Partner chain sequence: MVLESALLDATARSATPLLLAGAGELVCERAGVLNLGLEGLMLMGAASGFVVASASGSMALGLATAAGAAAGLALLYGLLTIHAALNQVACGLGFVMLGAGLATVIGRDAPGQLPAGVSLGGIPWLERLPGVGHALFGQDVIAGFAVALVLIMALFWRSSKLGLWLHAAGDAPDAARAMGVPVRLVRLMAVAFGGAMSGLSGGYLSLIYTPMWQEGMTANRGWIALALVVFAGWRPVPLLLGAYLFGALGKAKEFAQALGLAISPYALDALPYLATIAVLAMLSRNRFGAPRALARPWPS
Amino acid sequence: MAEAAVPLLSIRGLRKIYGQTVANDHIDLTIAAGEVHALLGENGAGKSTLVKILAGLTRPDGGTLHWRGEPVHLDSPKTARRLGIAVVLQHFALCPGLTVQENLRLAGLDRPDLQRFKTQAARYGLPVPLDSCVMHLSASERQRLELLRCLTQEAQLLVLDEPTAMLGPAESRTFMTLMRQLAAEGRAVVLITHKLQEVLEVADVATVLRRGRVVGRLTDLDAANARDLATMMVGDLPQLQPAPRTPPRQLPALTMHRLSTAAHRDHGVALQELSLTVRRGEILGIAGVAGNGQEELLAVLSGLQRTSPASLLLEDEPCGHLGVAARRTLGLAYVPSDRLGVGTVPSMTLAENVLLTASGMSQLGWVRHGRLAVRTREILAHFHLHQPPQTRLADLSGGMAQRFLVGREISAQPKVLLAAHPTWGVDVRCAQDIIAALLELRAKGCAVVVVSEDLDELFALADRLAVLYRGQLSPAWPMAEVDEHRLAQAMAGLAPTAGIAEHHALAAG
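What is the structure of this single chain, taken in the form predicted alone?
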């Protein structure tokens, strides 16, 4: 780590209050050039507010900020960018209907900047198709786009919010190497993540927030472990015991029969004759590096994209031709990866977001507000959210919004639940709550399909695991037969899928 006489950024006594909530309570923070600085804390700890202040989106109510030793007022995103501060949020600030090039121009990049963008993409090994529409990019490609935009604008302090949350093992390792490279070049990287093992591997310093305050700062991460960090974040945690894997009920809940789609002319992956049955009372995990057809598969399963009727069955009912609403009536629920763009409407209240998907909440065009309030409070209580039903969803942190979305879909008591990255961007305690809720749903006979690039998430949940690679789906192996190392290889296209399923005794040998 490069030493600097004057910190790149120094924060003293920072305060931000929303009504009765103290989001940031006299925060002191020092960021040096040439370091990777992890910022940790459970959902609602104050990280999001601090990041918005650094981005110039929110003004603090007290405290001082110094940039290279000089006092600054981050009164707008333009001021932050001019200084060299750039933020890549969990929810990307992109226009999905525009191409990559059009988004860059919208961000103020002109023709010479676009050439620098291409140069940076080649230098750091982050390819992004300039002519593709953003809505057809994978999550990792959108992340690359945002990061390259920051590097093109010569950012000196990069704030990365959950950068590896939706990346596979190989991509995550590549991204961590990139963070070290950026620090070696003299930039500072602020890493916000709930993947504590990554913090131990890549960070030089870790600052922990709890309830808006700094409760710890670690400079010797070699002497720490993931449980130490988790305990600092949320207090003592119970050990999460794996649920016993019982044989699923034999009745099929979701069946794919030679399910195929064509690739979009601009971008996308063609699904190639996918055939698989998910039975009641089982969790099927689908692994794969982003961009191998996950978004296309979820679109077809959820009803956002239609296909031939018989290629998809809910129980015995052909439904490939049906839309989202009709499939929900048949018992399908969906937790999408884009919780704010697809899963919810941020400008609406929590109760209104429940109303969007709930049945029995209206009659003859009139909303049953009492029943709606009761349902909303039940969802909030089950996932330990203490906000009233009239809270705007936009006022929740990303992790709280994820808890709400998962709770809303589970409350529908579905026959089949599709879940994309269900524990994305949530803290350790919340991840345990979500995993426990999905296991409970499985025990009640629901079939759950979890699509994720996070192997820890899949290994905690799945009864069987399949790999999606370039639009082709492997057979689904029982978890007892899955070797993690070769699974990671298959996800990266480095090994044939036929070699994934092996007994642990053979793998150890």
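The form predicted in complex with its partner chain is what I want next, because the block you gave corresponds to the form predicted alone; please supply it.
Nothing else is written out below except the one chain.
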């Protein structure tokens, strides 16, 4: 660190106020070239606000920024980019109607950059369908795209807001290696994550925010461990009591019977004859690398896409032909991967977002505002959100929006809950809360299907685990028989399917 004398970026007294909320309160931060700087903190701590300021998207209300010792005003994304700051936003900056390649060009990648993008994607085995419309990509694929884009942009400072929140372990590790390489070249990386293991793996320095203030700095990450970091972020964590798991009941809650779909015209995976039964009181995890049919499976299970009636049963009601609303009345709830847009309407208030899916909130066509407010408050209280029901959803932090969405779906008291990475972007404490809530649903006899690339999440929740690879579903293994190695092989399509089936038959018999 020869250049330590003049840091790449130094932030002094940065402030940002939204109405009543002080999102950033006199933040001091110094980022040196060649370091990976972890920025940590609970949901709503103000991390993304800081990122948006560095991206030139939001004007701070006070404070100064110095770039290589010179004062700068980041008044537009263009200024930020010209200085050499590349950013991955928490909810991405992609135009859904344009193709991947067009988006990359818009983001400022010229021909050589694009070439490098392709080589990197190929070298690290991260498939990105360049000619597909972004709207056909799953949230995880978008995340991969954004992160890869940012890493190829030859920026001096990379600011990454939860860039690996939805990626699987192998893929995350690849990106961690890439980040270290960039740091070794003398660039700097600001990494925001709730995955503490990642911090310990790649970061040189960590800064912890709480309620907009810097509450801790760690320069010696080797000595720290994940628990210390967690305590710094959210205070003392109660030791999670592993809930005694009652065995699932025998009654089927959701049955797929030779469920198939055709691939979308220009992108997507065809689901091939998926057959599986999820019982009441059971949590089924579906693992796999993003882009292997997860989005298609969720669409067909949730009713966004319809199929033949008999290929899908809710309890024993054929429902493959039913739409979303009809399936909701039958007791299906859904936490989609795209929390802003598919899951909620960001420009509407929290109460309105509850109204959109809740039943019994209107009488003769009139909204029962009293009831709605009560229900909304219940949902908010469940996951410790203190916002009033009139808050616009777009004004919540990413993790808060996720809490709201999960809370809303759980409050519908479903018979079957379909959830795509339910703990995406929530802090450690809240992840525990969400996991506890899902286990509680399970105990009440609800069947839960969790589709995720994040193995930690799946291991914490699932009773059985199946792997989706190129539109084919492996048999569901009981957790006792799953180890990471076998799983990694199945996710890479290396495990011979017949062998798995045999193994499963042995286990069952």
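Superpose the two forms; the largest set of C-alphas matching within 1.5 Å is the rigid core. Residue numbers count along the first chain shown, from 1. Being a predicted model, the structure only gives us computed values, none of them experimental.
A movement of the C-alpha atom of residue 414 falling short of 2 angstroms is seen between the two forms when the two forms are aligned on their rigid core. Relative to the superposed rigid core, residue 110 undergoes a CA displacement of at least 2 Å between the two forms. Two rigid parts move between the two forms, and the turn of the smaller against the larger, rounded to whole degrees, is 19°.
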